[in-house]
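Below, in structure tokens: the form predicted alone, a single chain.
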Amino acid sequence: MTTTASPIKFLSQIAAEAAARRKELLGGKTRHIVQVAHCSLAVGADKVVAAVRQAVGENEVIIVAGCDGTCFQAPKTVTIAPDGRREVKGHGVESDFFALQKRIAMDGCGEIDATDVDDYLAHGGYAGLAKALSMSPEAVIEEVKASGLRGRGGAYFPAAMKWEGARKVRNSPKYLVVNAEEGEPGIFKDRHLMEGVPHRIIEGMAIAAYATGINEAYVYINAEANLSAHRMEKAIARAKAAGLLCEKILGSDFTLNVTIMRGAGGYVCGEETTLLNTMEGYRREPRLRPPFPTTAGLWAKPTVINNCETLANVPFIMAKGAKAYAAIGAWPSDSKTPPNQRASGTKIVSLSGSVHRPGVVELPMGTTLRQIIEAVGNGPMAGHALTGVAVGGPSSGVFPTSMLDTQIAPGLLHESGVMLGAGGVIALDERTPALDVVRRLAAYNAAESCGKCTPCREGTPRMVDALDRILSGKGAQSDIEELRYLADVVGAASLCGLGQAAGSPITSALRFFGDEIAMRVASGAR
């Protein structure tokens, strides 16, 4: 790479100018931070912003931030006096909510102005990009490889291997696509990042694009995530104005153009080849693989697809170093496993269901489900007892309480098909029986099947029918056998991840709730 000046020096100049503007804007004034996100809008955060705007005096400023993850407190405001004193207003008590958390991707969420580039720079933003642009693309890939970063969308493929594969392909142009579809129930972490720290995603995009030799990037945002799209658009515009996007980024020869595209709607659009199909104007159906997107993706050109959380980890790796990242939550923890074969770092978990403190939390790999539900979520709702936990989303399954000491880790958490997926954790109590949840997951997968491949199109509704017969007391032993057969066949013969994992809720139910299923069949047979 040839540069006309040091990117680090360029960033230093930009950051100094930003600091001067912030001092003029905020110096000696009381700051009222209002957390506005898709969660808090549902309980009137926009009205709180309007009220605070009317009330602020000459020596006060209002900052609209994303949510810090304490969704149970929404709408939440934080007032910071010039002497540093803080006053928090919101529902519930956060106390030790943050004690187990390690914030890398979510660092600054709820504290900084969501789209303001000056605020992000003041928190060390774009330092990772400046360092990356001072290195060769190959060295950037090696640094990310040494960190052990794996994709955070569910498949957990090593990020650097994907980048390396795309870089080696001799075909151009190449594209970067940010998968921000995130349409499944119980998962809301990518929206959280786009609403709270959009500049971190942009910085991660720029580093990934530089490492892979890409100059065109697209952010594919769920059709219903309007606030996410709005904040990403504003942040991109401000990054361009500051010389952090578009041509000659930070004085280098690197150029990156970014375009936002809205999703076509539907869970299957999160599958990367379906996403590419919809970007090209085709039906929302997956493509046969190979070829894989890294060799023939968008418009048949090499394409790197990463989700928001994956990219939001990259600035930390570049700014702090691979060793610092690899030391966090290293999994497995034995010393024999090389760092680049571990899944290190953190995972953002969308915590909901029967807990006192639902929200979005970022925890080191290896944290147990019990810690997430009891220490972070503060346990089940008063007067109710925990009966199980749905983990990972509709393509995963349900654990009984005996599995609460399971540690979160990439991929499968149990051979029955329960996996971490995109990081949903839903606590269940006696009001929501585990088998009812399994039936809902199966019905969701059946409804969201695009219908392209026969096993998924025909098999997923048959799973729901069999579950309905069993749950209504009209089932037979043959229904259990059919469920087991369908879960295997649909998983083995489907084209994409939706069908391949559609049997996981079934297999986890047969493994952990087999006695209850057998009792229901037996009671119906009498």
Contents of the next structure:
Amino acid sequence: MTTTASPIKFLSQIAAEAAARRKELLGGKTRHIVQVAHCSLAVGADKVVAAVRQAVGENEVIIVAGCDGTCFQAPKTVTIAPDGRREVKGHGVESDFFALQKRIAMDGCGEIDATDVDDYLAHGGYAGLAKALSMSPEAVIEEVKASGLRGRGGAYFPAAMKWEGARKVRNSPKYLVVNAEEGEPGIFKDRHLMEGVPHRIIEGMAIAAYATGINEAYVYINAEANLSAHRMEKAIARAKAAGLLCEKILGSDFTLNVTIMRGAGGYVCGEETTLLNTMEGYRREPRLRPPFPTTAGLWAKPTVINNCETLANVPFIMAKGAKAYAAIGAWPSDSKTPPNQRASGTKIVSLSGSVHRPGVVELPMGTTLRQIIEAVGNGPMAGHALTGVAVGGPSSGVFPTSMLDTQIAPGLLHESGVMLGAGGVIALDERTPALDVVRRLAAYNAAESCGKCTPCREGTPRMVDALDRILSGKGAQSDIEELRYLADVVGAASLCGLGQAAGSPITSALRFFGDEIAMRVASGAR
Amino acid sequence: MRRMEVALITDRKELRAVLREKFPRNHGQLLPALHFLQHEFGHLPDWAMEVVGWHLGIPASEVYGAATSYTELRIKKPGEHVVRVCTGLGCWMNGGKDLLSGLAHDLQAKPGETTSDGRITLEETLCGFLCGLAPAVEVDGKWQGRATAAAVHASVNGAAKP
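I would like to compare: after the form predicted alone, may I see the structure of the form predicted in complex with its partner chain?
Below is the entire complex, every chain and molecule, led by the chain shown above.
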């Protein structure tokens, strides 16, 4: 017997039971929430848990949550009294860190018991999945299309278009792969999501799989993200036990099996075809496209690959509606722009470098870099002046301070090649001049090139050599020409995104710090 | 990278039996099998990679080729302790640079080298995803945020005690 018409009813029943269990557990008690994440463990969060556990009284409970993104405060504890009074204990001062933020994907991070399904349900969890299962898969795709959601991994491809493509392919089985391989310096958002709200990723996965007609999913997690993998595993087991995963999800006919796969390190592993190669047991090298993974992906079968953050946005879209999502951060806001071209929703930004309050923040699209660095991060370290900002990781570039009013938006932020990428923002001060940063980014790209295609393998080290000559005062005008030429050729002729964007830091440097480069060349020529 | 443990598996026959039990014979099991070797031996010994190739039906050259392409897998046996200093941008600018050169000086070993007594391997890692707690150092698989050279030395010395 099937009960396909009642996922919402099924959910309300298990949510009511979960709420009752939560009430019994927490009612009238003081809650000690300890934020334990990869980062906070590095500054003793495990010791804090042990200490709180030992001190906890009869009318008190301890909740191990993920992190709310306040890296600067780690290790952090929030104590909530039965009357609602909150007391925060941590390394720094919270102040207005959250003022500009809008939390969709990260909602509940650092508050809810990370892996506990009851707590997630009490927080409104799985409502998006229940809604999706009560609709046709095509209607789910339409809803996501109307929201304007674009992939949050850096390429910003419209999510619904990818799903639609995979749904139409007549070949089975089909696979869903969650790309949680976060391999680039300065970006640490996916692991925050996996550690803080693993159930939201599971919910997003289930919705995506239902919409595309997939019954087999893989979560590909970075080699180093042990806590993320552990929490995802635990959350998957608990979701299964609650009837929210595996067979007959929420009483429907829909089945989804989930397997966790661990990476083994390397920036290029996050590139989707490389990721597939890795999963199949080959070298970490990209594949030629086409065919695209939606046609021939894992084991040559149609495969949808979505970033972790992308999927974490989906439950909100389904539960609250596409309009509610598209209304957030709609930039540019003119009504003539079709929704799928607007920068709708939020972006999780990993903020670090020379700021007082580094952390993981979720902001509406359209927020400026100045707001991120000054209002959220509270400006450069004491005694230092801001000299620039590195945006989007090693495939992007560096902005000078005059460009701080640039708004964050999907894809390219400036014609010089600076992209938002996966959302890293690193504030720079005079201790690390922008040119040195560009040199480090170039060296990173050279070191991480997998070597499969010649332009990237040979071109990236040559860019580093030319930058080295210029920085050491031994450069010539020909080095500037060579940099420009290499950035163009490597960008145009490389096989995958890593190579195609390897020239971006150089192009942005030539554009924004051209005078400085010319001066170095001229002073060396004297 | 975990602290090196004494490998329980010592010969090919024994490893074959373990692999048969743990890993179905398909190409996709290569990475999980290599992770298993690294966990077991602290690195990927040549002979063990050959056995993995035999079990999965993958030529040894291909196993070696795949293994060497990943940054987290190590072919060379490390020292008793592994110290990895993060040199991602955030760490680099907030003290990681000095920390790395200081440790290299103290240990008399360059990044990538092991001290002459075989005790400590010093490595540079491109990102430990602890940018918010820079500088970050990993000692025997455990990360330290807001790290100092003194804290790194203390944990290496602490770990050395029985």
